[in-house]
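To begin, one chain is listed below as structure tokens, in the form predicted alone.
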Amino acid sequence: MSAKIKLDAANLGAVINRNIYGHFSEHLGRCIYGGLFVGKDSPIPNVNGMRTDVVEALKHIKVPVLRWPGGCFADEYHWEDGVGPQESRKRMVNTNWGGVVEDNSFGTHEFLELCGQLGCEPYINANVGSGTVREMAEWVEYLNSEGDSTVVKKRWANGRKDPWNVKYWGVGNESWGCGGNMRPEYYADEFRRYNTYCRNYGANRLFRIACGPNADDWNWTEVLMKNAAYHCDAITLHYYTLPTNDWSHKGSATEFTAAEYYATLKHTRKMETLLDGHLAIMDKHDPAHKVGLIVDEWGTWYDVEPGTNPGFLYQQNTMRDAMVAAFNLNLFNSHADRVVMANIAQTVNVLQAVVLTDGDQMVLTPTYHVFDLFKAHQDAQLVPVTVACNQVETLPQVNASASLKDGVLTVTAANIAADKAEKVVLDIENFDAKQVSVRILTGDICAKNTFEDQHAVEIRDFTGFEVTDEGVVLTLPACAVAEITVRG
């Protein structure tokens, strides 16, 4: 049978929070240094130290929110080490990632300069594992207060008079692991303690984010929701997609078989089980849906590229990653009533990056192009879809989501089959399809962009569709992601 995507444009769901299309930047490998930040004196074109090419690329996909400084690094990061004159900033060894020297030349002011250039919201993850309540409270004060305090005067002395009014604050990261190896009962109490002393200043209201579970740790969610739900605005979820179940041998990012391709997609499909399971627990303790879920670390994780520092987590990016991204973004859209943010790991040069850099060169990955295809969903209203399709390797061959904004219907659909095209019928009720356009990303499952061939995998306009009495009918190539735009 052909695949059918059925939707009713009069049946609208929640607004898809733009922050679902968020990103994560940690002091890890070449994500910050050489990736986002090169310094003002670099010969690489920059504005106040931020790479112009990378900033412009990220602006094109409308990055809405950026998480920083970690990750595991967040719980050994002391913000005062990264403010003030560059020459007097504290040097440290990044013991989590590669054992390299961190000179703190990229700190709070630089991060917020980057967010300003991107036009995105900053999301700061504060140190609970090795920090103090006072340290976090004063960081909030430094960034948000207009008062005449010693902390605020330090900000003035460092060149910033007006507060930034940072809204999104994470209280610790992976507190069940690298952030302190805490029990959920202990962390819930720590969250409440830290949260108490983080003040709202002026009209700004903090969006308070608690460290949620690692993958399928249902008990963590149960305990956290029971003990801290009414003190937070959201909890987090972390889940990475591997081709195998062996963290010591995760497999190559670029050299893999069709069987390994499908194994990766089967593992990423676990995200659906995780969302349904954790949201059911959240519903039990919070039936009014006052607490959101943030998937602030997600993406693929493979063995590092040969010859690179194992602690830098540098991996290439293929059409397999594009299919993982499409599946997860369609899934997050479909849970827009609870999923209020997601942050792919990580923005540049680390794990499932959307951008790779090498000196003054930049490559846009297949995953980058998926974010481009999906950006119209930001702040649009979800239109629930039902998908009837064939199975391939026990997986649904087609996945999709849809939204409506300003009279424009956007449907994103993926055909995961490695070597089989699929006829797709888009059956739309209560919407007069007057104009249809399609953009597509497709290629061999191992196809990738390199510094030698930067345009091997790119979005192109697709004309292989027709509007019939049956609906919008198109044949999606194998391993393809499509954006179908329907104007009424």
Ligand code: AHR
Second form
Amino acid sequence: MSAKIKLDAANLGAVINRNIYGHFSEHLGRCIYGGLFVGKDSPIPNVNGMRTDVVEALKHIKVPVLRWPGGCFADEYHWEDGVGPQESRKRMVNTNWGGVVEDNSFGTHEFLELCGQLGCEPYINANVGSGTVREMAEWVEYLNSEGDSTVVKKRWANGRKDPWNVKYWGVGNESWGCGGNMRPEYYADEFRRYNTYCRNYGANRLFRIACGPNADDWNWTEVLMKNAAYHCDAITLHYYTLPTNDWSHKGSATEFTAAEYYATLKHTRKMETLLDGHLAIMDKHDPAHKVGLIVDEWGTWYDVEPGTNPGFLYQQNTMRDAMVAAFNLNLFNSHADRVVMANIAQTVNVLQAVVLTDGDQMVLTPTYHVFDLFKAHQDAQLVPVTVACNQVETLPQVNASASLKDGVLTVTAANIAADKAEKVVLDIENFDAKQVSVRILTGDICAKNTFEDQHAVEIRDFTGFEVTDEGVVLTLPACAVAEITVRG
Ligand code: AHR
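Same protein, the form predicted in complex with alpha-L-arabinofuranose this time rather than the form predicted alone?
Time for the whole complex; same chain goes first.
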């Protein structure tokens, strides 16, 4: 049978929060240093130290929100080390990631400069594990207060008069692990204590984010929702996709078999189970949906590229990653009533990066192109879909989601089969499809872009469709992601 994607344009769901298309940038490997930030004196073209090529690329996919400074790094980060004159900034060893010296040349002002250039919201993840309540409270004050206090005067002295009014505020990262190895009962109390002193300044209301579970730790969600839901706006979820179930042998990012490809997609599908499970617990404690879920670390995690620092988590990116991205983004869209943000790990040169750099060169990965294909969903209204399709290796061959904005219907669909094209019928009710256009990303499962061949995998316009009585009919090539735009 062919695949059928059925939707009713008069049946609208929640607004898809643009922040679902968010990113994560940690002081890890070459994500910040070399990837996003090269410093004002670099020969690499930059504006105030931010690499121009990378900023322009990220603007093109409309990065809506950027999470920083970690990750595990966040719970060893002391913000005051990263403000003030560069020459007096404290040097530390990044014990989490490669044991390299962190000179703090990229700090609060630089991060907010980057967000300003990208036109995105900052999401700052503060230190609970090795920090203090006072330190966190003063960071919020430094960022957001206009008052004539010593802390604010320090901001003025460092060259910034106006408050930044940062909204998204994370209280600890992975507090069940690298952020302090806490039990959920203890963390829930710590969250309440730290959160109490994170003040709202002026009209800015902090969006308070509590550290949620690791993967399927249902008990963490249960305890956190029971004890802290009233105090927070969202809780987080972290889940990484590995080809294997073995963290010591994850497998290569680029050299893999079809069996490993499908194993990776099976593992990424677990995200569906995780969302359903955690959202059910959240529904029990918060039926009014006041608390959102933020998947602020997701993506693939492979063995590092041969010859690179194991602590830098540098991996290449193929069409397999594109399929993982499409599956997860379609899933997040479909849960837009509760999933209010997601942040792929990590923006540049780390894990499932959208951009890779080498000196002054930059490569856009297949995952980057998926974010490009999906960007029309940002702030659009979800149109729930049902997908009837064949199974391949026990997985649904086609996954999809749809949204409506300004009278334009966008459907994103992926054919995960490694070697089998599939006829797909888009059956749309209550919409007069007058004009259709399709953009597509497709290639061999191992296809990738490299510094030598930067355009091997790219989006192209696709004309292999027709509008019939059945609906919009197209044949999706094997291993393909498509954006189908339908105008009435
Ligand atoms: O993204 C890499 C690391 O994965 C993060 O620092 C941590 O939060 C997670 O375990």
